[in-house]
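For reference, the chain that follows is the form predicted alone, supplied as structure tokens.
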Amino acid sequence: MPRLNAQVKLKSILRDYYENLEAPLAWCTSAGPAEILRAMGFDVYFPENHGALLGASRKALKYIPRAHQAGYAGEICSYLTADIGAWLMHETPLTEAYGLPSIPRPDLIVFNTNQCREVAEWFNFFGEEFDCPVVGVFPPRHLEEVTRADIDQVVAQFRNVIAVGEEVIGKPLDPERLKETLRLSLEGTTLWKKVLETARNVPSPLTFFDGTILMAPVVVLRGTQVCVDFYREALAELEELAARDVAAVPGEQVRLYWEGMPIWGRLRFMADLFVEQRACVVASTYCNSWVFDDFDPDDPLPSMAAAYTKIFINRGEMTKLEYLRRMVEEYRVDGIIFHDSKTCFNNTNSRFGLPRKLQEATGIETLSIDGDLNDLRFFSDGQTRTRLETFIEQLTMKSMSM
């Protein structure tokens, strides 16, 4: 049974959003510029949200081997290969969830390389697949400083995008529509974030685990009144349990932070994990990706193009120390924890030294725990319940003792 009124009134607000799809439609990345192609008038459909759905349905692994056999590597994005595999076996979780007999065709496919590479490949593979124009955007990477010189090359970019979009739909960009999807994705993404930041409060009356589901809206339907209104409930609801310090984890004991993506297959193992020591995961990297304070919408495509492009995945070691340390004050939390995510290197966060210097900078105790987005097969229960287990104990003595 959900635990939150928001958790229960999303799954009509999902139906509703699958069982309405319809052409003109095209596919994005998840953070990638939906609010132009809504503008346009597309309807849009995310197959990294698909990819989730893979993993968290848990059939993901009947999927990937299928992928594989197609010829892509067991290393590369399990989103990808679920994905890809799924098609090739012409099946998807959609079909038993909303009746959909397949996932929807695109007439357009658009993709940002601002969170993962390997998009330009998954998307291009479905471009070949539906014969429909692909356009990537390629922003610069890994930057520590994003300057107007960059965000020039992205604006230049996303009118490509605009102009391939505006051929295959066969009527022009209404500035004035794009201006206010952008003004609905602000009003959106500014109540996901006071949503998420409901959490600072002791104790928490929200979970990362709770997030991973809430944040839905925020992806498919960001630029939407229907995106508005379900976080401005969804806000009072939790603004009210906070009010009552109502505690998500019972007898809240310790504060962590999760850094890196959700191990989808395994979210109820992990969420029960955490209440059982009384350990409370109250924000993440993950869930504030899709926090969008930059959009403007009276200079647009500016806007979006330094909103997407600074996003933490796509920002230098530095730039993501300084925000973990942010983080770490502003929820008062205890420790972090870093999920390597073995066929996401791009948001696997651990292998460079930014726990060490995390560490080091702050004092802040941290764990690295090995696993996958979507295949199981590098996620261990055992083990990662005796790391857990033992990390949040010497957490709760530290705390103790102080």
The other form holds:
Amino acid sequence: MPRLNAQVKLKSILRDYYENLEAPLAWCTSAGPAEILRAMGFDVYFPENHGALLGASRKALKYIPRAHQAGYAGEICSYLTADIGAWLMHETPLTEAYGLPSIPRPDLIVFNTNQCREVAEWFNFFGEEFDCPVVGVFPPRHLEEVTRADIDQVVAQFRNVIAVGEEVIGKPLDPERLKETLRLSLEGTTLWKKVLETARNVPSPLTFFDGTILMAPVVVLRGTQVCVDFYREALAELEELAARDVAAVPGEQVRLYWEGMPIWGRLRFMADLFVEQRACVVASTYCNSWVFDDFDPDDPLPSMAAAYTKIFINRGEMTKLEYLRRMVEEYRVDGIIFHDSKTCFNNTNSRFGLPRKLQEATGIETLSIDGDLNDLRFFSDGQTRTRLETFIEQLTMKSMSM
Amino acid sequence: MTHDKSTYYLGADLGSSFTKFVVIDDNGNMHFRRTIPTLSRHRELQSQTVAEIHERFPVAATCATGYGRQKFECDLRKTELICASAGVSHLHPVEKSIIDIGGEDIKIIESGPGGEVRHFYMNDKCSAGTGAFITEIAERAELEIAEMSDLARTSQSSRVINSFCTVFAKTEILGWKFDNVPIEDISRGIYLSIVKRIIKLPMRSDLPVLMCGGVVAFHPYLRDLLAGELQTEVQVVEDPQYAVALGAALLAQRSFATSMSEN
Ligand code: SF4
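Same protein, different condition: the form predicted alone was shown, now please give the form predicted together with its partner chain.
Starting with the chain above, the whole complex follows.
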């Protein structure tokens, strides 16, 4: 039985979403310009959500080897390998979950390499499979500061997305509809941020693992009223729990931050492990990646360009350090777990010395664990348990001695 | 039962290769210790040993540690790192760096005088540099494990195995064999490659460095080499292969004492 009403509600929302996906349909990366596509009249499908489903349903390992046979290496994005493998085997978890015969056919494919170049390879593969137009947005990468010139460059590329989209759909984009979509998107993302912020309460009513489930609408339904309504209700529920100090992890003793991708096939294992240790993962970079403060309905394209270029994964090390320092403070975190995700170099931040720099700057303890978003061959239950239990005990002893 | 007046505590360290049992009394004195293979076909041996311990000692609390701890019936489960820190601190109640080389991993622990884990590092992605690594390479090099330390001591060679991967390392050793590299140099080379790996791990060598774990018990030359490379004194704790099980027994005792005082 889910702990939160929002989790129950979510099931029917996702069912409606998947069952009603219709042509004209566009595919989009999770931090791509979905609002433009929606405003043009496309239904929008997100392959990354499918990738996460493949992981969470533990089907990924069945499909990944098929992608290897097709020439995709074991060390590259396991969303990509799981998704392409499933396609080549003519299967999808959407059949069992929602009765869809296959993943929905795209009329247009749009990606943004603000997160990684892997999406270009991934989406281009499907462009060929479906013989469908593919448009890429290639913003400047790994920025400390995002300048006017950077934004102008991205706006120009968004215009290109619009031009191709208009050709596919056969009518021009209505600027008013774009404003309205962005207004809904802003409202949805703002409510999502507030949902996450309920975890600032001590004890937290919410864990990172709840967040990875509750985030689905801000990814796949951003820019719709459904998304706004969902988070409004979820927020009311969580605020009420926070007001009564209801803890997501009973007896919360240690508060942690999760940096990196979720390990989709082991969410339950990890969530249980933290409960056992009375440790709550209260915040994460991942869940916060769909907070887009910059959206401005009165200035749609530049504000979207700013928001989508400023995402954490697209920033330089100094900006990342500052961001994590702020999160540690705001969420009163005792320690940070860096997930070294073997097939997602882009969402792994422990390899250029960031944990040590953060430790030196803030005194916060950090731990790096090996794993992967989807490929569980890179993950060991036993080794992860040993590291996490030791780390939590280390933090407990530290707080007792202070 | 032979000892029915005192209270006893059992520590069980269920490692990847061997399971170690230690029984202590309230003063931390060791009354029993035994090592058995962990492999599943020896399950019976494990239950027989546990039965024997309970037969001989009125055990008040048991703590299990090691990769097999989740499956062992006990009052308390703690990780090997926490137990190593507790066990070594019982013998050396100072601030220190602990190096625990086990069958399948290397652990570095910065440990406080009372056994608190301040920082730790685990190298467990592959077996390179661990007990399993030595066994496999030694087998390929046709070396007797028991003789390796003495052989290595007689060598001055600075040859090392370069590969991180055990499979590649075995190929390298094959090359050495073809080149007729003397077995003394091969022995030293195996140890040197492990030591070179260890000194790159994040560790404070301004603190006393103490080694524990089964590997150093059987390969004492590792200590000498490490001391040389670190240019500091390195000590091997007494009965290094039992340090973790001892720590587990001590934690069982502490937790029992806490629960008694709470009641
Ligand atoms: S960010 Fe990582 S997980 Fe996401 S698509 Fe790119 S490589 Fe894959």
